[in-house]
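Just one chain follows, in the form predicted alone, and it is written as structure tokens.
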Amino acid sequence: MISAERIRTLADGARMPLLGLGVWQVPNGEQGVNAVRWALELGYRHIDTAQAYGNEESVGRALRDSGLGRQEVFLTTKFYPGHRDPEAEARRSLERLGVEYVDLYIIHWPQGGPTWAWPGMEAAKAAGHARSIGVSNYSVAELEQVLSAASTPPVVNQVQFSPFEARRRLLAACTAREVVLEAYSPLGTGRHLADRAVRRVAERVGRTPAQVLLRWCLQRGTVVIPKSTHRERIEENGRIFDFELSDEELGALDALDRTNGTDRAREQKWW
């Protein structure tokens, strides 16, 4: 059982752990199985994968091997918008994962426009394939379009977010609309760990740069999903609930933002 202070309640009532393991760029096979297995052994109860990652089978195998009940792990996958039917693709994800449902199913990016896939996402939820549905890489304008068209609104927007990509206007808009912002690449795929300002804060609080970056995300109101395939790093990343950053330390990290507090989810599209 995860303590209440480590849980975020979504607008639809679902309970999402604040910390998860992301498996972007983790190969399908033993490396993927081990990363998820280690995370679950170390107390993580939130795993984030995607159809585009090609590693849903490994996530499912690790879940089965863990001995944990399905209801004990919050599981996310993402609809690849190069396909046309979110509900059909959700069924295929469930087959690869070996589960009856995912806790969260999100549109990976707004390819082809932000709204066309949403009816299929709602169909996936109605069919019981997903308990909650959301989006990823959506700007405020794109999120507004989905909210205007939706019968069932998205409850999560997963975006690149860190002190260096502190999308303040996007975060504020999500918060105002009861959409939880979930931070991916909070460590900048490792780039941010060597930053001098981050290291100064880490030295001051007696923590690692990774722990400081992840703690900043939590204190700025996001859910966070760092990726690692190393057991010691996964363990380190999990130790972020027993300290707090001061207002001064938060401010020093806020000053690193390179987005000018944008309301966009990406500085440039990859699709």
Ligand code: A2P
Second form
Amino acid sequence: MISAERIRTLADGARMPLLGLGVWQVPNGEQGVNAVRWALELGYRHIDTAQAYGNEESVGRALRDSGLGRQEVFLTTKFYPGHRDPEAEARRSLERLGVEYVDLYIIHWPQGGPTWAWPGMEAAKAAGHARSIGVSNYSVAELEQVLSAASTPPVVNQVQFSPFEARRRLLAACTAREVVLEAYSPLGTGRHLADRAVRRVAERVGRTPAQVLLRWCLQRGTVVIPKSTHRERIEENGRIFDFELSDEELGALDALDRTNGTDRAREQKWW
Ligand code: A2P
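Same protein, different form: I have the form predicted alone, so give me the form predicted together with the named molecule.
Zooming out: every chain and molecule, the one shown earlier first.
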């Protein structure tokens, strides 16, 4: 079981569990419902979905079926920036999810520029649709533009992050601005699990490669949202609070960075 104490307090005072289940590429329907159901049974209290994933209904179904109170689970969804109105789209998300509010609502990527959607995000928060608001796939420059235009600043920047995509300057800038960095694709969508250096550290600490990659994220100060549709993997990914990587092991993983300590959120943009 994952301890409820494993939380991060955001700049707006909200409490965000350090570990969540990410459901990118999890199909709507039985698979999606099962993944979220298992995660909640295994002690996860944080689920990360998005309008673009098309699986908010399944997330909502599993949440209702779990019998957990709404306030016990930290729920994130993301504004799809191909649409125009973040506040209206938040209401549609709430209908699909079958909840009164999400804990965190973030702009999925800065399509069309980093600032145009922010007033709508603030409106979604003011209307009570979201407790906290943030961004995703924002570089330092893009984050700064939002921060200087915002009445309510973003409290999270969710980006691709792992020892191989360590984005050191982006992490430092987020930390300095009280924006929590949330790591997506922490396993490199599975690709980093077979890496020799990762396996070596895993053998040394008697853990799995997935646990080592996730633990590295925690010790580097991020929230982390691994994805899996397999119960035993969801469980394995949850067992990351009962061991520590030494400075030497962290250093061996830091050496894998291929971004040259970048301040960017992506090497290539898809938008
Ligand atoms: P699956 O969903 O079939 O279990 P990321 O979180 O970086 O996006 O990585 C997700 C990918 O890694 C998925 O393909 C997932 O497969 C796989 N995965 C997740 N956890 C584990 C694990 N503990 N061991 C092996 N593969 C995993």
